[in-house]
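Single chain ahead, by itself, as structure tokens, in the form predicted alone.
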Amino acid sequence: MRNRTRGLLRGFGCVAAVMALLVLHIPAGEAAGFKKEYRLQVNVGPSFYWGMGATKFAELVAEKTDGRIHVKPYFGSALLQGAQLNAAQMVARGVIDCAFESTINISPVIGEANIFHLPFFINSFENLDKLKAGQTGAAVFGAMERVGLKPLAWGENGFRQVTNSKRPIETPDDLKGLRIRVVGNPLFMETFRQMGADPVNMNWGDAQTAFQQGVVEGQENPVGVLIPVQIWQYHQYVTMWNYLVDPLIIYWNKRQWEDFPADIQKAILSAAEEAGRFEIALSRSGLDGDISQNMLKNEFNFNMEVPEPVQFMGSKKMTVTFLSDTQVAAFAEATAPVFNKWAQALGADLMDKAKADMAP
């Protein structure tokens, strides 16, 4: 009985022996309880600001969690095969889990967004800034919490400029006539018919081939967009008007984000807002004087593969055009039925916010 025992109890002993061994085999993610792979929604590729901000943040998010998060970003709008306006809904409803995402891609679901849409509204880097921080971004956030979204931190596209390979466009009467391709958001194809243009919307590759082609001769996008596609390849002429900007924003599964435990809830946090202030100090390099060059270098370790955009252009033959304040009132004064008819389906309450916050 005694030898059956010892039998017994060196077996359990094994048995034991080799559970801890599996234990210590599995990834500390998995051993509690999370995902091995959490997939964030990119719009773009890894090569544009944004793009590297969304793998600023998936390795911040493994360094701050001591690799228990794993975050892993899918580019390209690959987890939407395309539909890059579904990224709100589907991380809603948790079939993706977390997005960097554009105000704009998510403005079918957040029309608050929209507030960063207005034609010729916000302008500066400032007044950029006061909104985000204030009683306006705080609205976005409310609205997204509302939807089962759990915005994390602000990223940036940044102003839009417009291109094209006519000519010079400094008042309304130049886009007359101009093919521009625009994004699918009903407020920029109101704001460039409304100045005479024929905006068209299209993927970026049939852009390409259009301007190629000459059958769609302009667009707009914003300056960190515009040189990693070359854009002088296809247009000699930039207008620096800062008609709109859109924001990133970083965001999760509400009811995923809620199941995290407070620990990993604050290190996530964190990494998104240094992923955030990393990917915005990239878009506005060159643009607001050494600001941002000096935080990429101070606090990113960082040089900037083209610091001075707007001179780079330049040396690539495009002719750049800054528009004097006259000249961008004599835009707003035409954009102005498109402005007052949106801002007034955004509603008095956030507008007042919006102009609230942006006040000296």
Ligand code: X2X
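Residue numbers count along the first chain shown, from 1. We call the rigid core whatever largest set of C-alpha positions still superposes within 1.5 Å between the two forms. For clarity, every value in this text was computed on a predicted model and none was experimentally measured. Compared with the form predicted in complex with this ligand:
- With the core held fixed, the Cα of residue 230 is displaced between these two forms by less than 2 Å.
- For residue 171, the Cα coordinates differ by under 2 angstroms between these two forms after the core has been superposed.
- Once both forms are fitted on their rigid core, the CA atom of residue 211 lies 2 Å or more apart between these two forms.
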Second form
Amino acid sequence: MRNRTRGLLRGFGCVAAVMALLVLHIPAGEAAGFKKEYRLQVNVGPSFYWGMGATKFAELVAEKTDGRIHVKPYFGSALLQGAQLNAAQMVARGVIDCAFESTINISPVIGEANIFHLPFFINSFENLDKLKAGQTGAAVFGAMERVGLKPLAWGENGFRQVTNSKRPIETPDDLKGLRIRVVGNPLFMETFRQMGADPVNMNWGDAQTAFQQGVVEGQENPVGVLIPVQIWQYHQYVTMWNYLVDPLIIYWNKRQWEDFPADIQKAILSAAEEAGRFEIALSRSGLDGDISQNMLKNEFNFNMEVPEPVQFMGSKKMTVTFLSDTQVAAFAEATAPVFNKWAQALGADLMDKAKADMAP
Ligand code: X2X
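Return the structure block for the form predicted in complex with this ligand; the form predicted alone was the one displayed.
Zooming out: every chain and molecule, the one shown earlier first.
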């Protein structure tokens, strides 16, 4: 008898809960204690490969959590009024929930990330992949955990190339006096100053206006940025010098992450890994033989609008310059003082890990 009463009461309880949900229109996720929206910081716009990766991540999270977790990308650093270098700090403090962000923009909080930005150090996708999978990647992820960030997966903005409106850049001398926009990370200012250029730092949001108005004569970014921003409208010359690389990391506020149930963590992690793989393939398309193009077609059933970025820039009447090994060596020599200073700041331990990871 008592059991029956309890059963009945339980039955009423369930009905009441369902009715409350119906009346209040509470989505399933919120009823389970999740936020209505998880805000994702992204420095660029949705048409960039990086932005497309962020959209993919949000879609996959919705799919893999059966709509319980809603990630919304805020493009163009809208949550930071454009201050891209504040991204990691804001996620660590929990002001922003998560980010799909550049290692350059994380470097004010995670100094270790500058290992990727030493001039003329990591010059191939193969080396980059070895670093990410090796002790170096583990050191960067470990440093993130220590400041309250939960790294989920790698993405890629890509190897950064220099463009300008004046002349082909083939030697360090060609950069003399050129006013070049760089990101506000001191390593970038110092590298360009060392080569004799006149670097100015500004946020990406302001940089695009600066190109339009001719306030700067050059800039450096990977092809996944050069193409959507239609750099040929401002700069006729691009040098494909792979001088440093800019991986992206998908990361979450650690405290919030740890409060998620295990099945949600698993679903988001798998979404991050898949979105990262997709986005890396977009960024490498046409630059790694047919590896990334095939992956996009076969794994993601995705056809790119511009599968061959180098040819495409040529078709826009850009002069595309590739450097010989000797020419690259001249740039490496010219920037050696900056390299040495920053390698010292990064520490022998991390430098040794990176060298060991890249060893053939
Ligand atoms: O600011 C840049 O140049 C950009 C878009 O590449 C980054 O966010 C690092």
